[in-house]
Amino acid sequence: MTMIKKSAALFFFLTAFWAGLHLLLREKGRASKPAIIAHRGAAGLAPENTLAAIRVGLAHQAPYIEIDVQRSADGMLVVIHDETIDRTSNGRGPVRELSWAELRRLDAGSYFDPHFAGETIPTLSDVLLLLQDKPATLVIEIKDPHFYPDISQQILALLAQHQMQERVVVISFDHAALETFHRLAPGIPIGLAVTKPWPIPPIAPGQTVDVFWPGVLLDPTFVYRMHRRGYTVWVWTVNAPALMRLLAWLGVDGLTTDHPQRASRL
């Protein structure tokens, strides 16, 4: 046998043996229907991370609206997803280095569509107002939690001053910081998003784990082992249909796109 066919033996049989791994630890009774989290609003279809977004996400009924959160130079939380302004909106410079007065006067629409001409970053505030009187759930992210001390405790003040308590789920990639909101308010839901399946770093039971989508297909084991730990899946950033309802066969709880009208079709 040459060395090219060797080759494509051992391919067919890793495939088969990966294949054989999904078909084996697939929970049956979990390929149901997943929940949609818009992401950034429904950055798909409106400028990301502005009431926009979030008005489109709701229209198009998602259970789950996610957001950025940093905190300005002067101490606003704002929503925003960039270390910079420089993407998203008409001006240049670090979110932190940026007082609220000059972040309010940016155009946050305009890059995306001139229909959005004159949308602006909002701040958490805003966004706990526009949601207080609709059914969706907020997600809030907390970025780079390292540069803002404390960002947990004004977080949490907010939502006490909005009554939102009840009404959210807070995640970060850093999981110190995650373990530091869950020790001050052990009641409100939380999600550790990674990038990858492995290694995963423990976190509360029935809590979620929110992993970039190509490591539920790559790691068989995966799916069954979160749910196994107690915890629920949610997958980012999945925005093809066929992959959509890949991924709910498999068994994932959470399906976070940029187009939730196209998870709600599904």
Given for the second form:
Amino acid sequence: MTMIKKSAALFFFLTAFWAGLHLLLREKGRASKPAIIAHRGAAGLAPENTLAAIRVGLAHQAPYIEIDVQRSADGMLVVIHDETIDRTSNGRGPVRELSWAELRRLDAGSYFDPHFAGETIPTLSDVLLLLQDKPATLVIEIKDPHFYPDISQQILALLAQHQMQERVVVISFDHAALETFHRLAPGIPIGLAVTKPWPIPPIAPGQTVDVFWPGVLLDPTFVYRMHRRGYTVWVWTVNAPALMRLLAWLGVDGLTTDHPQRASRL
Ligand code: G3P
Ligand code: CA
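Based on the form predicted on its own presented above, generate the structure block for the form predicted together with SN-glycerol-3-phosphate.
Starting with the chain above, the whole complex follows.
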């Protein structure tokens, strides 16, 4: 056998093994209806992390609305993904070095579409107020917690003030920050966001692992393993309907998407 034939045979064998494992381990019972998590409000349809985007997510009946939280120089919890305002507003600079008075003046809509001119960076409080009488659960991602000492305590105080403790899931890529949050408020569900399917540091059983979707395709054991550890599995950020269908078929419990209307239609 030539080298090329040997390589082709090995490739075929590995692919068949990988596909076989997927078939064997897919979580059939849970595959029918993953929850929809509208990413950054509904970032494909409106400027991310604005009240306009959240309203769009709600209009498409997303049961979960995800947002990102950072903090201003004077301690206001604000809803914005990046540590700087450069990409999603008409200003420049790190969020943590700008006051709330400076942040609230920015246009956070025009960069997306002139139709959204004048849309502003909301506070976490604004979002909690908006969701107060809505059926959705708010997914709060704590961004860059190393910049913001005691942000967990601050989020908790705000949730208590708005009586929204039972209407949120708190997620983060930062395992230590998430552990701190869980220690302070063990009754509030948490989710560990990860980019790779391994290693997954332990979190309390019953909580969520939120993985970048290629990990689920790459590792046929992932959903099976996480379910055996007692975790719910969400994937981010899935926008193609065919991929949504495939991941649902593989048994994920939640699909984070910029286009909740596509997921609802499936
Ligand atoms: O659910 C995790 C998801 O929000 C991915 O992270 O970077 O879009 O905030 P990011
Ligand atoms: Ca996020």
